[in-house]
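Presented as structure tokens, the chain that follows is alone, the form predicted on its own.
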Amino acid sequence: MTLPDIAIVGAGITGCSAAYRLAKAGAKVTVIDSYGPAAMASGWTLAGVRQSGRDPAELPLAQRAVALWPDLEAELGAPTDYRRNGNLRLARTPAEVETIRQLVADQRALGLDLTFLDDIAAIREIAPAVSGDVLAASFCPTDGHADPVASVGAFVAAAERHGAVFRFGEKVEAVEVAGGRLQGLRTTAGRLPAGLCVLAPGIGINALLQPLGLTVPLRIPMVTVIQSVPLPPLLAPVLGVASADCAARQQVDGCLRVTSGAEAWHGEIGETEDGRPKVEPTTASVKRTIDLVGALLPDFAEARVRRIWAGLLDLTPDALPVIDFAPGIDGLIVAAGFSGHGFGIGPATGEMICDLALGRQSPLSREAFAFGRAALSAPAAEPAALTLHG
């Protein structure tokens, strides 16, 4: 079988995975991306595995994900500081105890490993920096969490043994279709000519799809993100909330990443000192996020600060990303709209879109991401509700 020459962009952890499965498979990989690996929405994510409060439709692609992640360290040669020390998400209110109590309800009834527990004693005993006032929460023991950086530059480092090429600090300025066929790809470098491209870059697609008369939907929200110094160990599982306003995680070297729920975008987008890409929270989102995190880790309050940062949310109307061929373009395949929680899922993603590139048939279903759903026909509706960590 003679495989096309493949063009991505993108080079977050979908971007990565997807070039490797692909190099790994035989065929010419050739990834492009702007600024680096990770560099936008896979380096700002708090980095949480995690299957418990999936949507259905995504979770069999999570419960595959959490399958490939203890082993990706050996398979891809290099450290993804994977921990699998479970997922806490806590009720404050009545109400959420409820939310968390139907939570669990809903996805123990689709096999997932998922436990109530009703009083901050049993919560203590998997995370005893929890503070008194939370009230419940499930526990999903076989979730997890990874360093973002290192597991995509693992990525990297492994396509690159299969042959793959990635191409930094260069910019897609157009796909280029004929006569419903893809063409290639035109960058500020120049011309790549390409049988099949993934687009893959984030809160970027649109600015490549509208020109073809294609577009998703998106709201682009952005999600305030703490880390403190390396702290004494605090917490072994990732935290989460059930109206998904903040979340927090301890690093395996020490710091406590933590972040904001979705909130209002400024709008910016600025540059490090060596040219990534960076966006700034206001201090009334910093005060928030330190305030409702603080209130389930007391000792966070009193942490130092390394760095603070924002991210940006590619969400869908239904929360769901889309892994399609674009209708009407032979050739090209969308991965995009993850919705703030692609990371966790990316070795699966991976696979998935490797598959469709190929033309293998995937084990898991893609009908919930599909380009023609309806939820992404119906951008007014009532969006999906979010769960922001991983």
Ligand SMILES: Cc1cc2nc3c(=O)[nH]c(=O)nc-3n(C[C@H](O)[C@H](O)[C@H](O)COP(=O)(O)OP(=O)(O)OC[C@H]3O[C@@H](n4cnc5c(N)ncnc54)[C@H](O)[C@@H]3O)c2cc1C
Second form
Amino acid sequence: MTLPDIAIVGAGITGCSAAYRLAKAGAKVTVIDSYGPAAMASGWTLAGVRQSGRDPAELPLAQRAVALWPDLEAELGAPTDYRRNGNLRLARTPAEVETIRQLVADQRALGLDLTFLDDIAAIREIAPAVSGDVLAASFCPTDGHADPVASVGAFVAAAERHGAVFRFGEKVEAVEVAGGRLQGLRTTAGRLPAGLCVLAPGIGINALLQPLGLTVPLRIPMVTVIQSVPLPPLLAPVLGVASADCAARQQVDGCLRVTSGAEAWHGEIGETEDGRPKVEPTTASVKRTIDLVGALLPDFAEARVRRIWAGLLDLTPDALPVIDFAPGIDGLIVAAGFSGHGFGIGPATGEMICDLALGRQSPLSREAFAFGRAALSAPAAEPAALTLHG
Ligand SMILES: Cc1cc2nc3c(=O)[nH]c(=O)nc-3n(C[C@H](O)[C@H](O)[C@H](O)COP(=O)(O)OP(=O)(O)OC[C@H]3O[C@@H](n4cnc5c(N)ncnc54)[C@H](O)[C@@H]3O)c2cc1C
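Form predicted together with this ligand structure, per the form predicted on its own context:
The complete assembly is shown below, putting the previous chain first.
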């Protein structure tokens, strides 16, 4: 079978894992990014790799990803810093205890290995540094975390070995369509003809779709991220909370990386000294995040800070992504709207996009990720906090 030339917009985890799968399958792949690999959400992220708290429709994708993560370093030939040390979701109030109890019941019914811990001694066996004020927790031992920049870099290097070409510092200005069929891309460097195109540009999706008369309804909130200097080992699992207003993990290099909940974005994106996109959090959010995480993890309140930044989420009304052909345009695939939890599933999302592009039957249902699903045209509701990032 002759494979079409494939253009991918976006070198985050979604675009790069798809590029790897497609190049490995023999397609001629070109990836274009305005900046470079992991320049936006895939670099700004907390980088938890989590099944617990997922929407039931997304759980099979998360479970497939968790099956792939342990072997990725060997397969891609580069480190990902993946660690399967679990996810501990904490309850600080009686109402949060009930939320966690319900989460455990619901997700155990779906077959997930999730335990309800209602005494602090059991919680501290898993994470001794957690505050004694915590009332209860869920624990999923097969969750974990990875290094986002290393993981995306590993996909880039492996895709390149299979012949994929990455063009960085080049912005895609338009998707060219004629007679209902994709023709290619117009970029700041000229035209790129393509038989098939995967749009994986994160929050940039509607700038490319709207001229074609299409939209993925999105809210774009901001999340504050604080990274400490390297500390001695004190936290093996990823920490979350029932209302998703903060999360934390300790990187392999010892730095704590902690996040706020989703907050209103002021609308500005600046640039770092090396020309990458930068979002600045507010002082109030930084303070709130330190207070919230410090109350759960007292060592964090005493730690010295290395870096502070913010990241943006592409939040759909039902907090599920779109992974589908764009309606009415032959050859155009949309993979966006990952709603603050697209990092952990990235390796499996790449497989799903590859199957879709090559016309293969995917072993996992894509129904909940359809472009035309009713939930996308419903008025934007506050998505269930448990499905959010962390
Ligand atoms: C603070 C924070 C914490 C998070 N925590 C978690 C977590 O713990 N676990 C989890 O699973 N997920 C988490 N997420 C979400 C996760 O990081 C994202 O869902 C995921 O990284 C999205 O990857 P992506 O490749 O789809 O998009 P992105 O990583 O945003 O990549 C899109 C790329 O497209 C490029 N681009 C955009 N428009 C154009 C254009 N016109 N031309 C060329 N290039 C373009 C951008 O430069 C960018 O590099 C978090 C996100 C944030 C911000």
